[in-house]
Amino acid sequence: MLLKKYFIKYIKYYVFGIIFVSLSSIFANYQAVVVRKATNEILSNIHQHSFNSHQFLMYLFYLLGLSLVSGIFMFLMRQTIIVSSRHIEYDQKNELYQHFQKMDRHFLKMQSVGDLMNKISEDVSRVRMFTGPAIMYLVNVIVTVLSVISFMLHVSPLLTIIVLLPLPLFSLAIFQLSRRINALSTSVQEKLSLMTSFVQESVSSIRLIKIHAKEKFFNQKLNTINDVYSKEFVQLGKTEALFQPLMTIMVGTGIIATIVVGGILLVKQKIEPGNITEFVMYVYRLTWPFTALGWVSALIQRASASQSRINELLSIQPQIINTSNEIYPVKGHIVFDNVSFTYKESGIQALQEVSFEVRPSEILGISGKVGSGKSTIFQLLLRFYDVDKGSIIIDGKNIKEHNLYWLRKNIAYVPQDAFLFNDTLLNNILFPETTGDLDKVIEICKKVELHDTIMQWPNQYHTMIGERGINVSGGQRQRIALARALIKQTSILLIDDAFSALDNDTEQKIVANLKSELSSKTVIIIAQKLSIIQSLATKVIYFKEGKIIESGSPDELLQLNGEYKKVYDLQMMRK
């Protein structure tokens, strides 16, 4: 497991933790010595028909003092080793999250969200159980076993061997039982995760379920998943129920051996009476270490598997790498020079030798059939992918040479399906900016014909729009996304079919409002509705099967009587 850097970082915690474990165990062992002396004192007083209260008070204070000191060192042990494991967990989660953010679109498409979430939560938590509890208890086990056995051997080697003889067998049985419990626990967690995911998906798609009257089907499917989960959970409960009886037998066997053999040795005057009570306490002290071996072993195995998954993920390096940290003005002069691109995930060639130019203050309209490669233009401009052939030049410099984060900060993007957060409308619009005022948001919302609608809502701009924007319509979602892009005040604006859910009247009002807003930007608009392109674009390119088959001004394309003109006439007829 690649945890060396974390152990080095928090080495002082572990060093002090081991010291505290050792001291806590030794002071706990001396309690048995005090009990032995107290027992001998009691028997001596019985024989002498006397009672020394002062002596017994001293033994009592010794026991309280040893318990207190042992408890303090145990507290310090947890404050060092367990705290260090929390620091490691914190560092690992941050490392994974930062790694997710660095990764490119290809990586994110090939990974499931559930699996990534599981790595940053469950896998990291299992590693923490190793760096904290497992190490702590492993050290505790080693120190306790060595110290207790040394104390026992000092009293009676024969009695020590007799008492210890059955413990390894019980330890092996507990180890096997622990492995069974861990296997069942993992399976139960997987079934619970499956059930949780199913319920979450069902709640998210409840409207679709109701529309198609599939309530009964989904209920039956949940019952099936729930049945499997409940059966395994019951099996886990039955297996766990064996643990405590086995522990009781283990302790009982040790005590019986101590009393029987100790009694024989006592009769032969090879040990003192107090040694029997002392050994009983040692048996109890050894019970946990032998029990913990199986549990600690399981923790280490699970942590090893989880860390391997984490290491595998961290070993994947992003294909899109930022090569500059320079800060500079972005004017927005965009050139595609003979660009070709194929999606590695599907093998689909999206663009073939595409070339065009957009200067600052120009508005380029892009249209074409579904799947013709239009949206890929934006994926490449945002550098979610790198081109296979050709080059993209922005302000005279290859896009690969730009500061990736600064370039994206200077591009406002309106996607086809905007993601909205479970937050207020105001915060969703202000998302691209760290600061912003309500007056500016109101001004922009008026331009996208959203202000009047918002003012009818109970909390207006402070209305919660629900998870993924469930409380707003498709047209409202698109206008919120457009407002979010305009609040960013960038030199480049990319709009990907953001008017498809709007009626013609609202569409024309927004177009009229935005003409002055867009005049100072480099704007690229992808639209199926050619009325948008006709109203806003200064030049147009029409795609078919990843190639530009027509280009020119909107009027020039109409005069060509080609594909663009056919689609335009068909849309005008539908109006």
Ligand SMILES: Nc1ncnc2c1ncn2[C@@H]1O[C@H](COP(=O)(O)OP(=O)(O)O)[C@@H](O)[C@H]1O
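Nothing here was measured: the structure is a model prediction, and the numbers come from that model. C-alpha atoms forming the largest set that superposes within 1.5 Å between two forms make up the rigid core. Residue numbers count along the first chain shown, from 1. First, how it differs from the form predicted together with this ligand.
The rigid-core alignment places the CA of Leu169 2 Å or more apart between these two forms.
In the core-superposed comparison between these two forms, Val228 has its Cα shifted by at least 2 Å. Put the two forms on the same core and the Cα of Gly274 is off by 2 Å or more between these two forms.
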Second form
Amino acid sequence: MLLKKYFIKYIKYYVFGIIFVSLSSIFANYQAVVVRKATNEILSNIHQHSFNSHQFLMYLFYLLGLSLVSGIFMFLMRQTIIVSSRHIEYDQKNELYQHFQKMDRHFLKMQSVGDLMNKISEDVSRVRMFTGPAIMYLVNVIVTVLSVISFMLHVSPLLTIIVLLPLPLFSLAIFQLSRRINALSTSVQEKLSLMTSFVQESVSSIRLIKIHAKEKFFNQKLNTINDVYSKEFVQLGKTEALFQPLMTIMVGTGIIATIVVGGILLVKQKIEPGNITEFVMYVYRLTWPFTALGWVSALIQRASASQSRINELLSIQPQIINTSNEIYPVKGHIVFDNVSFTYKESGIQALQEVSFEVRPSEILGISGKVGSGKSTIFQLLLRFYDVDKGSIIIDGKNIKEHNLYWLRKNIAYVPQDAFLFNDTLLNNILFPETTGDLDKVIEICKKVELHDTIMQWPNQYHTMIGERGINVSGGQRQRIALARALIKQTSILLIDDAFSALDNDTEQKIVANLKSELSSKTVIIIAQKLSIIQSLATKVIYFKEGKIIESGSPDELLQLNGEYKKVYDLQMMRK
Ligand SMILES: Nc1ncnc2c1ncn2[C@@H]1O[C@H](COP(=O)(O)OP(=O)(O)O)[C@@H](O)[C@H]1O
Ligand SMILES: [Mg+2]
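Which structure goes with the form predicted together with this ligand, now that we have seen the form predicted on its own?
All chains and molecules follow, beginning with the one already shown.
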């Protein structure tokens, strides 16, 4: 179990915690001893027709002192055990988060976001309920039961045995009842979250529901879930209603046994009158552990299920492994040598024996139908996946021998659909950089024809964008992504169809602005629109079903009169 290392890390806290729990419990037991003495004292005072008020005050003082000391130890035990469970929770969240960051695309594709979120919040907090409260109560239960029984035995073994005799039966009943309550409340909880997500979904799709006049249908659907939920809830209430009476009967039986058997022993002068009061207090102290036991066992079961889910996740190792920590200038000479690649998650062969070469200061255009494998080239260049066959050589070295993080740092990449953070425009563009420089951002935004638009926004470069700010259009989003990539002054620039939502006029302006900047880099541009490729690329490859079917300079491709030319003519006609 991966929890072991945390227990070892915080062992000091746990040892002290266990000591504090024990002391707290034992001091609480002594209250019963004091009450016994006080009772005996009162009785003997009654016999002697005198009242020793000084002695009586002393007992009161003892009782207060014992409560106080027991309380202080209880406080200290929380300070040690609960605090270290919070530390473990913190460590575990960090460990999981770091693990997620190491994972590759394949892994992230196979896990739903909701699942991952659950693991980092739900599961970790369930484990915390074990490392904190469950351990604390368990120790408390054990110490209380053992110490109370030993105190009882000290008074009268016979009375102890008689009082404890029915306990196993009761504890079994209570345990079963707790299990049933736990199972029911888990189920109720599940129904509730089902209902919440259903309501959430229908609220956010309310317009769609209204357009299609589906109100009744959704109402009925909610009613079905709600019915089950309320039935289970009622059942939970009924089951819970049994708990208190059962406890009362258990305590009652203990007290009756104490009074009857204790009375007989008292008459036979085997015990003192105070022992009966003392015993009644012990019986009360024993009831709490029985209530706690069912609850603690549920906590432990849940935590162990959660921990094994966490362990399973932590045991998955990334398939992309970094082998180098070297830092060096990346020139940007890229060679694909007979590369084949199949996505394992879908079994789709995306590339088949693809070979090409791009040198610094060359601009390679890639085109082809949707799904022909273009974006996959970038996935492989960024090493989100490793190739199945062939090799990718960058600056004369296999991509697998490069420092993974350094390589990614030295590649500027404009994805097909860029993600924007709920943040200012400035921060969105500066995301790849650690230090920000507004002037540099302005310069780049002018190049991507975004500056004029931005100046019209309420807070200009400090305007919030995304969900909580202004909504940007598809074309603006693409240009923000382009600016974000250009701010990284790298020798390799990969652009995946980032001009698709731009009008021809803007597109040509951007192309003109960027021409000189791009001419010093290794650039690969994927584009459906061949106008971009025609005006920028120095060479072109054309994909069909994962294979390069045509390649050459843009003019050569037109002269070939093949697929490329056909698509080009179609696009020209539409203009
Ligand atoms: N992450 C992925 N997992 C599984 N299959 C994928 C993934 N990405 C792409 N594919 C599949 O690989 C093929 C090539 O995809 P892609 O390179 O994105 O094409 P293009 O960019 O030319 O439209 C497609 O059939 C696509 O469905
Ligand atoms: Mg694509």
